[in-house]
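Only one chain comes next, encoded as structure tokens, the form predicted alone.
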Amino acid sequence: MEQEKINMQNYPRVEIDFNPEIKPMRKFKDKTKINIRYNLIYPFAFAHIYWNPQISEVLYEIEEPILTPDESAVLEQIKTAMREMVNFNVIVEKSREALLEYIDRMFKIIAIELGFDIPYGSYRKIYYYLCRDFMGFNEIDPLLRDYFIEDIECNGANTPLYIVHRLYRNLKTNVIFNDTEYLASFVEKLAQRCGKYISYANPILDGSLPDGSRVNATYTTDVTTRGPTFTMRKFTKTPWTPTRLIGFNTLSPEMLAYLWLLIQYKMNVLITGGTASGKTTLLNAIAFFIPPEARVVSIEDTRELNLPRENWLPSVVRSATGLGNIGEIDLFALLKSSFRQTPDYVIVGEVRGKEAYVLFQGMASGHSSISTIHAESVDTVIKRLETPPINLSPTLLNVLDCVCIMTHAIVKKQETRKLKSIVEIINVTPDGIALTNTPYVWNPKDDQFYFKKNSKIFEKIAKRYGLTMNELDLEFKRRVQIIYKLYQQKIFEFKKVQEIINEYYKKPKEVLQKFGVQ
């Protein structure tokens, strides 16, 4: 027994990399050829995406260490003992390194106390599952760590989880919660990590995890007949850069150059589209074009924006902490407050209600604003803004300069996102009829982007800032070339793209020379 104790204590701590390097992923035109594997939690968890000819479907499988029956029994006993000894809800706030060290130490103490003789190979696997379940989110932890996953969907017990993959879209996984009670306890864990409470009396959860990922969950069969459910919209710590969007053929260099000029000259931009059409992705991408010295204030329901800048004040709404909406801070209150914080740019994650009035008043008073709204066209945007619960005056809508319309599309049998059109708002009549100009449009027939030269917003910029149309046109062409050169040279990295854009604001001639632009 003494010899066993010495051996267990001498085991080196298992090295686990929870953030392995993200490598570019190939997109297959023929989905029957898909067969890729990549790291999620090295060296223990991998994603395997492949075509299954038996069901004619692309599947997403999590590959983790396989435990023998004896190893599974030891794991359950260790977990039970650790739950009784430790309040992990308290220590989960510790640093990752401290937690890994703590779990390793507790594992060894409990294993020796229970008299287990565990070979190091088994010890490594069990340690991984202890870390995954106590520090992370059990079976779905590898999914949450997959950079390429946008949404995780559980439709109840005894049914596979589905994910929305950035490249391969809706995929069925091999993760299944077979026990309704276990699934219910997992949903309780999600609620705790969101700092909220879910029960039979309050069976619906709407919250955010510490990393910003959005969670919506239900608790009882009274609400969802298959038992507890959850949907998670992941928060992307590193947003797609403008050059990445060109690589995905979401938009064209001309569209980006046009938006760059609009952002620089403080035009007001509204991004519209359906659910998961890429509105926030585009918002994050064009935020790269905000001048480096500008002060930015952002307001969101759930933290999704990630701006590569220092002079940025991010604000997030706070739910009520008791009855009667005590302690609630909503978008309306945050937005009113934001205009007292001397912002150069105000970014609102999504407008849905009375906060739209404050936003448009801010635009009218000279605060450049960028926001998103659920709508499929300019006419729908106008109607949403003019009718309850927003009820804006049509004349106030004239402060809006540009509407970008995002859409989901099927191109060559592949799901994709496109910037369908950029529409300039020239005038909105008292009757709510919008006079518009559409300088940029995507044609689904040939999957090409087209643009015309006459821009009413460029004319507005020229008048407001004392520029000539020739000067603006030359600047537009230069920026198109710079953006395309960045794409050609595969400059996709978050910080590098921002550095070059910032450098262009400060030393334009040097950047033009560097990239060989006339």
Ligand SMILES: Nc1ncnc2c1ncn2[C@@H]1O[C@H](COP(=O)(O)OP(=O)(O)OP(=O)(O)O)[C@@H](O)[C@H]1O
The other form holds:
Amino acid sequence: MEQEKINMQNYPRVEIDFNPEIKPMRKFKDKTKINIRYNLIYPFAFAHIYWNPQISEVLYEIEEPILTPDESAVLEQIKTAMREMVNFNVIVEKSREALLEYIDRMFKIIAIELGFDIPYGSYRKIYYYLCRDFMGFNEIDPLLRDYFIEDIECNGANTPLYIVHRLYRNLKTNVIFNDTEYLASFVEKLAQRCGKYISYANPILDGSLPDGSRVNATYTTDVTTRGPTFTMRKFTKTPWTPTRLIGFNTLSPEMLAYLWLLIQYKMNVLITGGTASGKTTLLNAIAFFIPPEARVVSIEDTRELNLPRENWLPSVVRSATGLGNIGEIDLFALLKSSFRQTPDYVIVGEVRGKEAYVLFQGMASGHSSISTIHAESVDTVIKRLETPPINLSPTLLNVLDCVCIMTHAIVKKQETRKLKSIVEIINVTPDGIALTNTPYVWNPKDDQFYFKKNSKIFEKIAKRYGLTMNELDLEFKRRVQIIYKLYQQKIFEFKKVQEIINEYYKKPKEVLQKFGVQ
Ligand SMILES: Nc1ncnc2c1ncn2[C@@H]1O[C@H](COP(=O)(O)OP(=O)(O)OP(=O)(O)O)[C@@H](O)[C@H]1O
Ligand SMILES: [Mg+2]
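Complement to the form predicted alone: the form predicted in complex with the ligand:
Now the complete complex, all chains and molecules, led by this one.
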């Protein structure tokens, strides 16, 4: 026994890399050929994506070390002891390295205390599970590490989790929560990590995790019949730049140059589209065009925006925690107070309800805004804005300058996102009919973007800022070229792209010269 104690103390700590690099992977024309495997948590957890001929489906499986019944029993006992001894919610604040060290130390102390005789091989596996569960998010932790996953969906207990993969889309996983109570406690953990609280009285969670991922969850069976559920929208740590979106063939350099000018001249832009069509991503990308010195205030339900700029005041809605609505700060209240913070630009993550009224009034009084709203077309946007619960008067809609419509599209059997069209609002009549102009469209037949010269908003800018149409047109062409050059030179990184845009605002000639634009 004495021998064992000494041995375990001397076990070298296992190296775990929670963020191993994931190599780019290719798309497959024939999905029955898919069979790839990559590391998610080195050297313990892998993703295996493959075609399963038995069910004619592509599956996403997490591969992790398998524990023997004895090892599982030890893991459970160590976990219970650790939970009793340590308040992990406090500990999570520590650095990752310190935590790994700490768990290793506690594990050894407890194992020796309980008189366990654990061979090194078992020790490594158990240590992995301890770290995964105490520092991370248990069964789904490997999924959260996968850069290629966009969404994670759990529709209840006893049913497999689904994910949305960037390349292979909706896939069933081998992760299942078999126990409703355990799932409920997992949802509580999610809430806790979001800094929120979920309970029978408060069964719906809307929050974001420290890494920025968005979480929606339900706690009880009366809200969703299959019991606790959750959906997570993963967060890309650094936002996608305008050039990256060209790389994805989501939009054209002309569309970006046009939006750049609109934003510079403080026109009001609304992005619309269906669920997960890429609205927020586009919003974030075009926010790169906001002039460097401008003051930006952003308002969101949950934190999704990420702008590489200093003069930016991000705010997020706070939900009520107690009885009644005490402590609640909703979009409406935030937006009202934001206009007092003298912003040049107001960004609203998603317009849904009565806050739209404040937003449109703000626009009417000269603040520029960029926002998103869920709808499928310009007509439905207008309808949504005019009917309850938003109820704007049609004439107020005239302050809107343009609507960008995002869509999911299948091109050559591949799923893509497209900026389908940019529509200018010329006039909304008092009975709610919108007269529009559509300078930019994507044509699904040939997968090309088209534009026409005639822009009513350019005319408005020219008039308001005392420019000639020729001047604006020249500037438009220059920017198309700059954006195209950035793309050609593979300048995608967010700090770099922001730097060049900012420099262009300050020293346009030099930037034009640097990129060889006439
Ligand atoms: N242009 C694009 N090309 C490829 N993937 C994209 C593109 N835009 C967004 N995505 C991916 O699609 C997912 C949804 O994007 P995003 O959150 O921007 O959509 P949304 O329309 O705002 O969704 P929601 O309706 O839920 O607010 C994200 O995981 C994002 O990484
Ligand atoms: Mg969104």
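Numbering follows the first chain given and starts at 1. Between two forms, the rigid core is the largest collection of C-alphas that superpose within 1.5 Å. From a predicted model like this one, the values you see are computed outputs, not experimental measurements.
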Legend entry - Core superposition between these two forms, C-alpha change of D151 at least 2 Å: no
Legend entry - C-alpha of N35 moved at least 2 Å between these two forms on rigid core: yes
Inset, instruction - Taking the rigid core as the superposition reference, indicate whether the CA of M25 shifts 2 angstroms or more between these two forms. - result: yes
Inset, instruction - For P69, give the CA shift between these two forms in Å, the superposition being done on the rigid core. - result: 6.5
Inset, instruction - Once the rigid core is superposed, tell me how far the Cα of I198 moves between these two forms, in Å to one decimal. - result: 3.7
